[in-house]
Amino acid sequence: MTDKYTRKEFLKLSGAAVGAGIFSTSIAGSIANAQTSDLLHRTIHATGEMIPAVGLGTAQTFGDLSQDFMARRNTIETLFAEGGTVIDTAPTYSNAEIVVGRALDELNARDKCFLATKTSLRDGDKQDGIDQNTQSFIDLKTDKIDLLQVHNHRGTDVHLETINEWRAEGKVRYAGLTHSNPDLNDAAVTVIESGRLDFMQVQYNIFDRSVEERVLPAARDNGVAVMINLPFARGRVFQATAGKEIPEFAKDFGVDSWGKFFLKFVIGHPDVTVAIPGTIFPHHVVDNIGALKTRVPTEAERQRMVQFMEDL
């Protein structure tokens, strides 16, 4: 955000400020082609920076050090090769920060990554938060975190104070808050309206659309970017469509997999900045980023997608 404009004024000037996705290769296309393809980007309202609208989550997928590190490194490498940049992690995702930090270091790819992590504590002790995040810098092998978020509204006021202090010092670029529990949506709106956030991370998928009522409008009105967790509803969307054919109407906006179907529903909402599906498989990353290569559904098409799922 500049000195000249307030955040709301900046948002009005930039309009919806979404990058235009264009038709490109399918996931059968080569990585080389994908690297030169235009992908749908969305704007971070606080600065005007644009990021690809699909990234990578690491909860329950990156934390086990006994599993194959190279598989996870290859997944991150594929994310960058496909044109993605956003990786979201947390110190409470077991060893995920260590895995991500090592992979970025070995790939010499820190500058390619929009790196998000969290202050994730059960209490609001300020020093405990500082200590936890200091370790995150070490584990992630970085001296700057792009987005530091208060996890699950725990100690929100205290930890946001630290995050914004670090943002002023240049150690953090953006301040955020997260949750995946619809019961916290009203509390999220209160913090969004306080003017202390650049990002709000929430659950949003075709089964749980509760953030459409208040959270997404509040984020839009206050110039807060929105990161989406659980876009696949912990796999429930795939269970519901197992053995089902993709509807013909979805092919009009480039859907050739159920993953694209459900991601396009999420990023088709104009107030969504980025979705972070979790995976450890490179071919899933290729498919996920592929959702950015063709147009997003219109609102009428999104409602048709909802109706299709309700009719199953």
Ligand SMILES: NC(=O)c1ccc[n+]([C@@H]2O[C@H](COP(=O)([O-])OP(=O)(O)OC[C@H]3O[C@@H](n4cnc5c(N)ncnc54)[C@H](OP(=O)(O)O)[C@@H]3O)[C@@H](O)[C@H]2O)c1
Given for the second form:
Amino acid sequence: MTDKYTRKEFLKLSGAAVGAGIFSTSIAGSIANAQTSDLLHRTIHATGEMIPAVGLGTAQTFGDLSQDFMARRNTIETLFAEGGTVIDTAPTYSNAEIVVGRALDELNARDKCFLATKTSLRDGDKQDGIDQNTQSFIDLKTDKIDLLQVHNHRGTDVHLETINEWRAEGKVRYAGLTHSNPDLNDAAVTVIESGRLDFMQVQYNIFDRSVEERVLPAARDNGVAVMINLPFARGRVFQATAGKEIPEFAKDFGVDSWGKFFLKFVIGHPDVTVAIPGTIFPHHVVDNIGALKTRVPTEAERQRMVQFMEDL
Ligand SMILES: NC(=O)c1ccc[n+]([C@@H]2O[C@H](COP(=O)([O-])OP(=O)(O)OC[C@H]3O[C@@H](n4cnc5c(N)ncnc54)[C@H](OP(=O)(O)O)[C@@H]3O)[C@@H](O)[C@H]2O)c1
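Alright, leaving the form predicted on its own aside, put up the form predicted in complex with the ligand.
Everything in the complex follows now, all chains and molecules, and the chain you saw is the first one.
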């Protein structure tokens, strides 16, 4: 199941320290190997590997080839310069895989990157999945994908079978499943409990907290890491706070921008492994990774953040 520990052994060893999501002084941290970074890292339960708790999503306009490639490359370079590693993409995000692959190649940065992509088809034809994945390896210019996820529960059983076969062969490091539609939360719990996943990717933000109910506890109990999409509700959180002052209480845990406010709410949940805000701008990457430099809010502070938004 893992390089050094089975998932159950690892969970037993790391216990509450993993759930607490504290800085890398946890048992999990010492198992995984010491982190010198001052950024908040979280543990992938399946192996004990630690990753920075904020990465980069590429769904929106990242793959628009009519736009300036160097600007996209600069955004990725900034992610690494700031200490980030995680990039989430998909073969159906326009040409995002091509842009990411070319940027990683030109920056000679493949080894710095925790690269996540998807099997993104309408149905569960096994060969179509293999063909699409094969093209992803080509477009991403890599012979190993860190996390390969079934996109939006389409053909889950068939494609997860391929992903787990490739995982056994070493072409893929972790197996995952994604959705952003809360109606699929119960279906996600079923797959999480089936023991075939290392990662579950779901929507979680201060507006949509539905995964708190079943998905996050199931992931914790089954040793499945959680990747968060839409941490900014596709930008709606910023519309809600436009022209508003950041509340004083949030400054206690280092919030100096709305980006940090909303990301800290998300990564403040101890069962979240990594959030992947989408942006094409380097200064937003700096802001987003900056959320990892000061402590996360306590549960009471997170409740206060929710109340603040409800009172707007
Ligand atoms: N089913 C799935 O598997 C699924 C579904 C949805 C999303 N995803 C993944 O999740 C990622 C995130 O979702 P998303 O990109 O759609 O939405 P999002 O991360 O919730 O929001 C993106 C929006 O936030 C803005 N933004 C980012 N950082 C900011 C900052 N520091 N300050 C102010 N604005 C900021 C971006 O604008 P700028 O570009 O101007 O920065 C963009 O408009 C996707 O890129 C994709 O990788 C997966």
